[in-house]
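Okay, so here's just one chain, in structure tokens, the form predicted alone.
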Amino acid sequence: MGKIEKEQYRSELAKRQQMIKDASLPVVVVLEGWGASGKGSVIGSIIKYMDPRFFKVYNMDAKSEEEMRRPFLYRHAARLPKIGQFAIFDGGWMDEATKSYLGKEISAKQYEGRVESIRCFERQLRDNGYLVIKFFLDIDKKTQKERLDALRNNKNTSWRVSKEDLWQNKNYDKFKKVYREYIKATDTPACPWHEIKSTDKDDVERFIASTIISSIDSAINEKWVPEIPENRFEMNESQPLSTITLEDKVLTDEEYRAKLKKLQKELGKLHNKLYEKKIPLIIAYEGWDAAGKGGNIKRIASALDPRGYEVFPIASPTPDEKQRHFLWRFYNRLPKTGHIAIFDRTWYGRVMVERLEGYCSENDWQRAYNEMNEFERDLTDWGAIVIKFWVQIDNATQLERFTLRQNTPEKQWKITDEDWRNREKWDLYEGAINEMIAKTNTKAAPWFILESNDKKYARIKALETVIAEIKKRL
């Protein structure tokens, strides 16, 4: 590739930066391949004339201690770019999954689960507006060894050769077999693979540059229409909210105090066991406005070691969050192993408020049921306990509590005009909630209904449920 041709490709790439910005298209470029295949040097050539304000390069070789205590896809999802920007991964989820499998850190079954999670992750990215461009740089065993030896024999480059690179070359045939099977399993219309023999640096640079340019042009000119996947999850039976009995779910003050003290003490002990066994716990709260979520969360949290949990009140997404996949802000709030995350409102806003208020398209919220089931499956496969609460009250109880808040000065901050507007849509919300529970009440991450006309009853039931689910796991 001559100098003029290089300048031409680099100029075209710079133009595509402006084009993706104008089109609000986020682009993820993933370079996978053998050690010493030249990924780093190619990335350096590709980005040379790009505006550094609108791309970020990530070297994904080593996991931090913090990342090792998070789900498999966490560190990749956390680095997703905003709309109109590039994220370039030097190594990605393929490299991590295959090395973990070949290094016997995970079983064949776990590896199979990771490959399925990757397929779902890539499909979700494409369906939610991302362009994912995947490259695999291929070299033969002899060429790899020659390059590694040359790097090792130069004092200025010897640091670039890792034990993993040498191990990979020694076990080249095993790696090659796994790579071939992985590429075949993850080569999809949404996110196809682009493979090239990495023998000539100029050829590789030309191939990668031209592929990025053509992929961006196609993504801008040919609108991707996502399909709504069929439900493939094992489900629990669900009942409509209107059939749930609330009147007899009542505790006296004396019963409440006695049970509360005993259950909180038990939960505190179980929290220590979760930490010892490095089991993460995720508690997700949804419910009607004024149903008592805050008080319920308070009774759970006050039983826990404050060093080992965090409560996340989820409001409307920030401008930064709106520019990424809707699950991005929840990936970033996942707990470490042995810790607890409590969500006051959750990812289910996608199929309630975002659906009913028109903040996303029908295709978006129809797909979201499956996307959220996949997200929760990844969490449970990671080892997390996922508990989802719907806090249920009837229409009359909500009106009574709204009126009390409106008429009590110290509680007026809890009531807004939006609360009253949402109340007018009670029937629409109830229909959406019934559909949400029916389509996401999976065996792995079931919904639990907290009857909350009597808040004391709901608080005790929540504590009992959390304790029972932890004990089941332990």
Second form
Protein chains: 2
Amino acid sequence: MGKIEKEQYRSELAKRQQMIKDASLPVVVVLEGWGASGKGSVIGSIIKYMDPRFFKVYNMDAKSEEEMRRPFLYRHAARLPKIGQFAIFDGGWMDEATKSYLGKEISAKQYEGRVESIRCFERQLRDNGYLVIKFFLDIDKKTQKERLDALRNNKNTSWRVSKEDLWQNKNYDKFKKVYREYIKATDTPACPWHEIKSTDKDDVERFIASTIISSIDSAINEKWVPEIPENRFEMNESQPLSTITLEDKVLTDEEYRAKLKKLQKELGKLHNKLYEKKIPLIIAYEGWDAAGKGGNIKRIASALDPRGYEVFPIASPTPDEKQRHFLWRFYNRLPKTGHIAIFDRTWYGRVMVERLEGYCSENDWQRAYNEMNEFERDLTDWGAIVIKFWVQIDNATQLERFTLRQNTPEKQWKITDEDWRNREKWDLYEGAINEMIAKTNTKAAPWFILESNDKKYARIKALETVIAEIKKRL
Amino acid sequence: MGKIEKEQYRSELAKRQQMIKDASLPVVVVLEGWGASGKGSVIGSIIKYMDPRFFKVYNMDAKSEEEMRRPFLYRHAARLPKIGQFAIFDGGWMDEATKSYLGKEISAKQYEGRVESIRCFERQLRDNGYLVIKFFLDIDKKTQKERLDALRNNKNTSWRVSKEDLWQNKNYDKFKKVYREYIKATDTPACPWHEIKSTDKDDVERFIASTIISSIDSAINEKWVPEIPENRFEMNESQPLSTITLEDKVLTDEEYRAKLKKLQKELGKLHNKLYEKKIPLIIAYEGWDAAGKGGNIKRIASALDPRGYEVFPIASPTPDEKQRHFLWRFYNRLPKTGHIAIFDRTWYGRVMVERLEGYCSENDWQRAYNEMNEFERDLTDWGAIVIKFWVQIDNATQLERFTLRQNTPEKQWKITDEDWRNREKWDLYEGAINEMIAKTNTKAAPWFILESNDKKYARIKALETVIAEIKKRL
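So that was the form predicted alone. Now I'd like the form predicted in complex with a further copy of the same chain, please.
Every chain and every other molecule in the complex is listed next, the one we just looked at coming first.
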């Protein structure tokens, strides 16, 4: 490729930066391929004229300790770009999944699960407005060997050859088979593969630059319409909120105090066990305003070792969070292995407040049931225990508590005009909640109802549920 | 301490949570002390009634890899609470500094530097509105030995005894001497020490709870008035902007192209050296609107390996950032060792836009010169190269570029009403900039002027400066 052609491609790419900004399109470029196939140098070349303030390049080689204690896709999801920006991955989830499998870190069955997770992840990205452009840089065994030898024989470059590269070359055929199968399994309309023989540097650059340019142009011009997938998850039965009885779910003060003490002690011990066995626990709280979530969480938290858990109050997303996949901010709040994360409101906001207030499109919230089921499956596949609580009260009890808050000076901060406005939409919310529970009550991450007209009853039931779910796992 | 007294303390503490929220007071509680002095259990106890959504407990024992590649105070600074919230540190910067010194990871001179950094850090916290409550839990050698033995002899607790604990007990007298000196050196009016003999658990809890309560009450009732410190840094000479000549700082296209190519190649090689030697580089850009910062940064960045640098465009702080120390968001954007961070606008916003628009108090920006000098000293002490650029143009050139932007459709996004408004305040800004450069032109982290009426000249000078500063270090 001539110098002029190169200049042209580079400035066309730079123009695309402004175009994706104007179109609010986030773009993820993933370069996968063999060791020594020239991924790094082609990246260095294509970004030459791009504005470095609006793209980031990530080398995904080595996992940090922190990342090793998080689910497989976490470190990729955490690096998703904002709308209008580029993220370029030098090696991505394909590299990671295939290496873990061929290096025998994970079983064939786990590998299969990861490939399925990746398919879902990529579809979710496309459906949520990302353009994902995947490249595979191919070289044959002999070429790889020659390049690795050349790098090793030069003292300035020998450090760039890793043990893994040599191991890959030695097992070239095994890798090739797995690569072929992987590419076949993940070549989807949402995120198709672009493959190139990486023998001539200029060819590769031309191919990659022109593919990025044309992919961006079509993404801007042709609207992607996501499908609403069928449910593919094994579900538990669920019952409409209106059929839940609340009056009979009460405890006396004495019963409450005696049980609380005993259960908190037990939970404290189990927390140590989770820590030892490195099992992460995620507790998600949703419920009516004034249902008693805060006090309920407190009773769980105060039983735990404070160094091993975190409580996340979830409010409306920040500007940075709004500009990314709606699950991004939850990926960034996952616990480490052996730790506990408690969410005071959760990702289910998508199908309640965001749905009812029109903060997302109908297609968005319709899709979200499946997206959240997939998200939770990734968590349980990782080894996490996921417990979802719906804290239930009836309409009259809410009114009583709202009124009490309004009339008690030190509780007034807890009640806002918005709470009253939401209350007017009780029936709409009830419909949405029934649908939410029915569609996300998976066997792997089921909902538990906490009857909370009597807060004491709900607290004890929460403790008992958490204890039972932990014990099931140990 | 009786059960009732305990209940009282705990609920008083819980009340303080609401009080600090109302007063927008962020509170940092640091528990330092001997291994096995009971820090963990007293924390578990005092937080019993606190709302877990509004405090966090951090166990600062083990550093992650990521943290090891960042400056000493980074991981503590990164965990600073928002206004109205508690952060509780189980072991803090005292523990870390003294252990590094006694473990011979750092020299006596480096240790001295760290103690000085800590004094500055704590003063800055208090001056920036934090309440820092430091406790030291003291036990004698014999008691420590007995407790460690008891823990080791129980199979459920033996894992809690680390090699470091045993080493500390063996070298008890050495530790004691260093602890005493450290406490003396850091016992300041801004952040006084609270020491307690940790023999009786109830005593310790009573002491800690009541100290936290009374410290919060006085912080709420008595306004802390920060002093404006004298300059204690070695400075370079600096010249007022009006005396800088711009007309003669020009390059022909041919000169520019030839130099650009050569210098970028050289910088690319030096980047590899920095990486090998694990030297971090921080380049800070400030300058007039339309001075050409973006294009200048691009010429630096495109010479670098994209996997080893990041460019941070700095806009106004997000809500989360606004609720913390003004340097917090920059602590969180520091490069790892061997990496490069380029800031497009910086912490100096404090003494320019924040000063002139009244976003902070006069005391705040007056203090900030010293606070930023201290921040940069921590960076250079850590081993970083810090380069600060002022990109200079004259008033007429700015008008010309603004007008061009206004009249060129594809450049209009670059110009806003705010730019025009700022332009009206040129003289005020010039005064503030002159003061800024004069007061922060330290020998360790000096300012460099980039004369940018001719952007080509400025780009070449930036490349030459970065190259020269790197070479000085290598």
